[in-house]
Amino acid sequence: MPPDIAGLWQRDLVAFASRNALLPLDELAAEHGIGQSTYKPAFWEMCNYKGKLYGVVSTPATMGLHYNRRSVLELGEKFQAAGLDPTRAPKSIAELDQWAKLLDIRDDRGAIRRAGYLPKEPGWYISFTPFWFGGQLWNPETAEFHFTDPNTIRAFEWIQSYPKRLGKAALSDFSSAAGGFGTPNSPFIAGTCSMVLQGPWMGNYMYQLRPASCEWVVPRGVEMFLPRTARAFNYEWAAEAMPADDPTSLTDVTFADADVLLIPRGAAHPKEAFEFLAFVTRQDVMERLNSMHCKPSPLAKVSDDFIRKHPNPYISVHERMAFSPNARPQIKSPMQAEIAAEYELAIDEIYLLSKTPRQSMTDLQKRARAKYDAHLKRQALRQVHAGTASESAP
């Protein structure tokens, strides 16, 4: 007895369509006047299978670099001394990687203060760094893994760099002294981790558990009335595209994530459960919505109010990332929930030094592959029995 609605991540549609678990929308949706165009390119993508429309987005969310801008500016003449421009985000990994050393403050035992960038802080999208360097992770046309590709490997090459230069020891005893996620002491939020990767929903985080860093000029009240262009002067941090590792052929490359809608197969009211999705879908709810939620809107077309308005300084960022073309949504595999776990066991392989990139890699194709080609005589079997059901019945 499925519900007439569910809200998933974007990452479990497409494990529930393979399954025949969800129905598809096309219909209801043309009915409600809402199609391709209606969505920005990337979260259009993400609620299609195979050609066939599973959901609609409710919130979603663009991941860029996030940095301490009051640090970076204190150490401006540093900056400048290393050729670095200290008023506006680095602009290639390289550059990343000569900001994260500047910002490094270590104590007379080596332990780590503030780092400048920790590849595992948070660490949630830790898996996608090769968009950033070009990497494939999925072929939907062949449905082969391509966790071997070379730009994949290079991608984890430089993760495992940062281990490799702070030293394992120190990392863990930094990961162990920092707060979580949602607290004060949380290392970005703290001032401890001078850059991450992460959403939106920062704006929301760094107003309500460190408001002074949002306030660093006037109230928040008064700055609501400043031009939009201005109001990011009165923020301690900043946020931007995360650069790529060839910035001159990758450009606004992201991580394009979203909670979605669907209709589980055998709802017992699809006609009105899609009157909701569509109510959601309606430019000014999804703006109402995503502007509580610190978010972007996955709607192509956006109200000059909804940009003026947004207590997202840098909402502008994240609307020009989820418009890129190089908005990557999660892969498309049936297998991804199942990999996951396989995916970070190789990850955690590379960051603790315990295999190189290569090997930790290869040895993830081959257990990948192998999941896959079970999953396949699963699906066979089910088609079988289906087929043996029908049969019989009367």
Second form
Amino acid sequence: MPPDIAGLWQRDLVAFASRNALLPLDELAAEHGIGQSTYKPAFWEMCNYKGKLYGVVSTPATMGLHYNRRSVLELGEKFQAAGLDPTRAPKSIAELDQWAKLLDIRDDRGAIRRAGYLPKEPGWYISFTPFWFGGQLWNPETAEFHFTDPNTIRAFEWIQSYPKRLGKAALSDFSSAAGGFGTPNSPFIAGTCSMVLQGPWMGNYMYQLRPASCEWVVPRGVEMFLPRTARAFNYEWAAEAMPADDPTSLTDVTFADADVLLIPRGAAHPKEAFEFLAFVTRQDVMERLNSMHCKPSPLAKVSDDFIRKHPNPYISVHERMAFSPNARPQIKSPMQAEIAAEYELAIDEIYLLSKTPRQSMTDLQKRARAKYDAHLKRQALRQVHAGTASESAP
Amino acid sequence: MSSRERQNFVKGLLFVSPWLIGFLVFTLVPVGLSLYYSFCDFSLIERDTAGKTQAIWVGTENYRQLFQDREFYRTLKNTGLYAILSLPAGMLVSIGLALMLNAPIRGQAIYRTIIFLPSLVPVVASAMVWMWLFNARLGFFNQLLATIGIDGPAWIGDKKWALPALAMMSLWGVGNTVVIYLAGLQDIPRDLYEAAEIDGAGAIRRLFNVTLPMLSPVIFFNLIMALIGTLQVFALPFIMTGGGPERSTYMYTQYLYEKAFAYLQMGYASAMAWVQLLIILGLTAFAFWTSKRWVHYQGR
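The form predicted in complex with its partner chain is what I want next, because the block you gave corresponds to the form predicted alone; please supply it.
Once more the chain from above appears, this time first in line as the rest of the complex follows.
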């Protein structure tokens, strides 16, 4: 007997839903007045699969550029000399590259002492880089992968420009000496990597692991009394939407992710289980929960208090990204995990300069297609042998 | 069977029943089920409309797909290479250590304890320590190499060095094997060495003509155990490299685990497990066949 409620990463929702392991929640949600208008579009979209609702978001996240404001301001003159404004985040990928070069510090041996930006630091969202280049990874309508899309290849050419510029050995040397995430030695927290693509939880991590970086001007207790717009000045770090390659056509691009709550098929008390899900979805509960997680709210309606009292001073940035039409979730494929593993290999090949992005992405396209065909074959076999089947791909 | 014998038989069964039930429930039934599932499309979580688990019979499809799977051959190759590197190295080092520890020297018990201690360290803890030893910038090995002017590799961060580095690390846990070799060495009758000495055999001749032949049953036992262990290697590469870089340390058991629990293809993973069993069985049978030529049992 499965549990009444389960929690998953959103990326696993489709794998479970497509295997008939989850209860569709549309009717129960409608009974509680929960529907499309309850959520920000990206978070509603990610819980639906083939027109059915399979989960509700508990804690969402949007990924943005986090940068070390102090390091940037210390180099103010150099920035200005290069025609850059150190008082605001970079506005395009080209500008981000300029920032990165100015922020890099290398010793006599060429070892990286401080990196401006490293696509693999921490690299959790490197596979979604094509989003910032207007690339598409997967078309759910045609069930086709788009790894050879020119924009996707351009995104990986940009990624490869980093090991090419900094040197593979220097990068390996740097990452081997870096502390793991969630430790004071992790590069962004320690100040050895000035810009990272990260989620809103950085607000908590920075405060826990480097409190001084969150009390640049006044102690934290006093900060809450500052006007909302002035709070950011108290922080040595800042967050903004990761700039796109072409900022004129793409703004507030983000990868949207979430933890979701769902009801497994066969659960003994689905109605009661949904009562709890509806409770979590209540605006006050959701805001309290996500304040504690340092995250934005997945709900369309957000109170002023949530923004004002939120422990993350950049929560309005995350709220803005979460509402953006360019907030894009994970690939909705039943074999997402398997494709992600193949994708990871391709990224390794690109970052370690073993292959050109075009070669690597062409190979990935073939591997993904083969996996997908094998999956379709399995589904067909299930239909033949069982007379019934779980939903077919995509 | 008399009534007393029957009574004793029932009592005996009752006494062994905890083990018997455990063996049935946790070994025999899962093994039998895995054979069945290897012929099914089964994902652990897949349900029919009534909410029941679905395992659909697909015949030999899993095996057919397996033999067309590039990752199957890649992981098989990586695991084979790892075995080729770590198995002989492990045997040579452990026999060498056992021979040294068998010598009558002062503090023998302390040395034996020191050699045995690493095998008591939990695998995750030792993996963490070794990750630092292999660290490209701060690691012990590269610091050591730097003292003689060699710029060391990135070890587990370099696809050429990652697999040899893991094989090197496997030597860390030879303590168990050393203890078994030591027991074997102490079991060799002294009179054989005396006879060899009278015949004028030096230390090297005694090693090759007395020690190793007399130790051969123990070597054979350790060879079989190491063969099984190395072909199932999982924890160290999984923790230290996750199979990277560029899948250079992606091992068969890790692929099997991911197929079952990450990609939700339990039927396919079961087929992989049975193929792995057959490979290990085949190699073990081969080792038994060759043992007739080089394993010498006392009293035969």
